[in-house]
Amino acid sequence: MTRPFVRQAAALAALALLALPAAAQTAPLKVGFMLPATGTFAALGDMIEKGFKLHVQEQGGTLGGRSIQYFSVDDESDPSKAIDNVGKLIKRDQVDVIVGTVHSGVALAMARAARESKTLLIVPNAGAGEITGPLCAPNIVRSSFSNWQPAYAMGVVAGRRGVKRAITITWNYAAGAETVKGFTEGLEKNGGKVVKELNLPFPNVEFQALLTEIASQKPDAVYAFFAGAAAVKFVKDYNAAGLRKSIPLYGPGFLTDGTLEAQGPAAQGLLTTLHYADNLDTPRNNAFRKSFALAYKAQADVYAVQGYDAAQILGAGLAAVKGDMGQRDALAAAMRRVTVDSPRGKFTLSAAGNPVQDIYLRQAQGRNNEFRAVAVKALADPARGCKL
């Protein structure tokens, strides 16, 4: 009885491992979002995670198969709390995929945690480009830009529009430094330069002395960096001095995606550039506006594209390996070979994990930033310092 009982048992043990891979695949996948919640960039992070969560609900749920289970941790905005916070995404939560962020501070420490645990990364906003830069890695991509995109292509449009001297403005962290240095350069190769950097304190917004240097200098244009309510306040408070009268104001698509109603007439005729424009007459951007509006009841901006896409590239790579992330090396590897067929138009990812696609110069009008032109095609980061 002794056998044939053992031998019983070592089969259903055989059977049981068998099974594992195959119950693993069934079983949730676990996506944590780690995104402002409160202050400055919670509207921000609110539209990531509705575009992520769109496209799910558009794919039946699931992703690969897979259907999705969400964990969720405010990041504060606040680098110095971004190893506890996504740590808890890591290890207390153990979650398969991290989807954030948008603060670039925050973000670095996350990509260097994600290097660490092999945790995949999407990062469906912050633009710091140490991310595709020297913190690269096969296991994190980006849905967004790099700060040195939308900035470069500003610095190309205004040195063609005649400026010659320019004033940035921004907050003294990775972002700001990144996004000066980006219109700096597309600015001296088109006939300009900068002249003055100011910067204050993140997330300051008392712009007052330095919008009074800035009318001391005269420059011939101002190139701005700010997001979310600090945005709606710099447009409102430079429009209120009495600047757009005689320097005319230029910035990235931040500085009015998701603010144009609160910033109202002082945002009015506004150029930025961006790798979306709210009005871009595509079946593609009509319907995922559509979609959006009717699933939430408000209009869809840049950031639920850059969720939307977060999800699409994630469900690439899962569709490759049938929803199996045991196959990390393989998933990851698809991620970066997907033609995302984006609301913004399609685009592809660079060796370093960046989307190489078409900067577009905006012009605000009413509640939308429009089309204007394509000011750079197919624009792809330098991606200085990545080694795979």
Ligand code: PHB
Contents of the next structure:
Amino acid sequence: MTRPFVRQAAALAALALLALPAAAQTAPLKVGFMLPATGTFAALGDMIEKGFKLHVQEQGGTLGGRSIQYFSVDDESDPSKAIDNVGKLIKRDQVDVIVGTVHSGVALAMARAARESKTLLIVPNAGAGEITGPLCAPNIVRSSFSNWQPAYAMGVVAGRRGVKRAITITWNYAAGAETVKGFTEGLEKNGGKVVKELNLPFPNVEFQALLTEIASQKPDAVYAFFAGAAAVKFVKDYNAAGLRKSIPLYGPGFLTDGTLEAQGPAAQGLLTTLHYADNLDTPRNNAFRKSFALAYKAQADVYAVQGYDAAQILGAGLAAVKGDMGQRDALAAAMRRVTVDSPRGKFTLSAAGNPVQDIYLRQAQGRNNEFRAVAVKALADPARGCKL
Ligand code: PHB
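Show the form predicted in complex with the ligand, please, the one above being the form predicted alone.
In what comes next, the whole complex appears, and the chain from above leads the way.
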């Protein structure tokens, strides 16, 4: 009587083993976040991480059948510490994938390190053109934008709105220089020009002297790139200086994204261009915003979307190789082939690994950057200098 029972028990045990999810059979996948947890971009880093983890949670805590172990480094948006910081994830923690970062100068050092070590890198914000230009590599993709994309679109919009003479104001680092270049290109193609470029060192927020200069030059419009806590201060200072009434303020959407509550009335009505708008009335965006609000008791923003989509891209790559990191080349290739069902709308990645996406014209209204129009459809970064 005991023998059939033993056999049955053994068969059941074998079945149970087969039924175990792949995640239980393999070690967790190591994901290393290199994001700002302090400084002017701290809120941006937080939203990226929240977005990434939300997608993983929605998949039951796994991607491609693998459970995830997270590692984190605060990069402080400080390029001088970038090599050390990325080394912690690559050498000390030996992560499988790096997700980072916000600041272009820091991200450039990360891209170089990822190229050398062949570590997978997903950039969930930093728009430095070089990352999907001369530094492009099969193991590097971006889930966000290139600095050129929203900037060029704003130049087009400003030109069409009749702006002839514009002044730009931003920080003098890679992202600042590239956003000014993109805006200038779009504006010049549409009948305007930039008559003065004002700069200050990152992450300074002493805007007063520069605002005085703007008041004396009286341009048709100002184009400003700041983000995070600095964007809050700039928009408030611009308004307090009395400039809002006489000189329209334009910018890439970072100027008002994730910041509207803190900016208060000073930001209401501002027009910006970006690859996301809060109130896109699609089932995908509505479900995402609901899920985000439930999980975090907070409103999603563009940075949360970019983190969410970074996880979607990684998930698609892992699914293609059934979670086997040993097939890294196939995984990286699958990541590039993905059509991302993003809250921003579906997008694909260019050969260089940058999103090809619609850029929207939005207007700040209450707590939302509301969709007004598609400024430029399916805009691809020129990817100058990328050879694969
Ligand atoms: C960048 O450094 O590329 C950067 C930083 C913050 C943003 C956008 C771009 O909001």
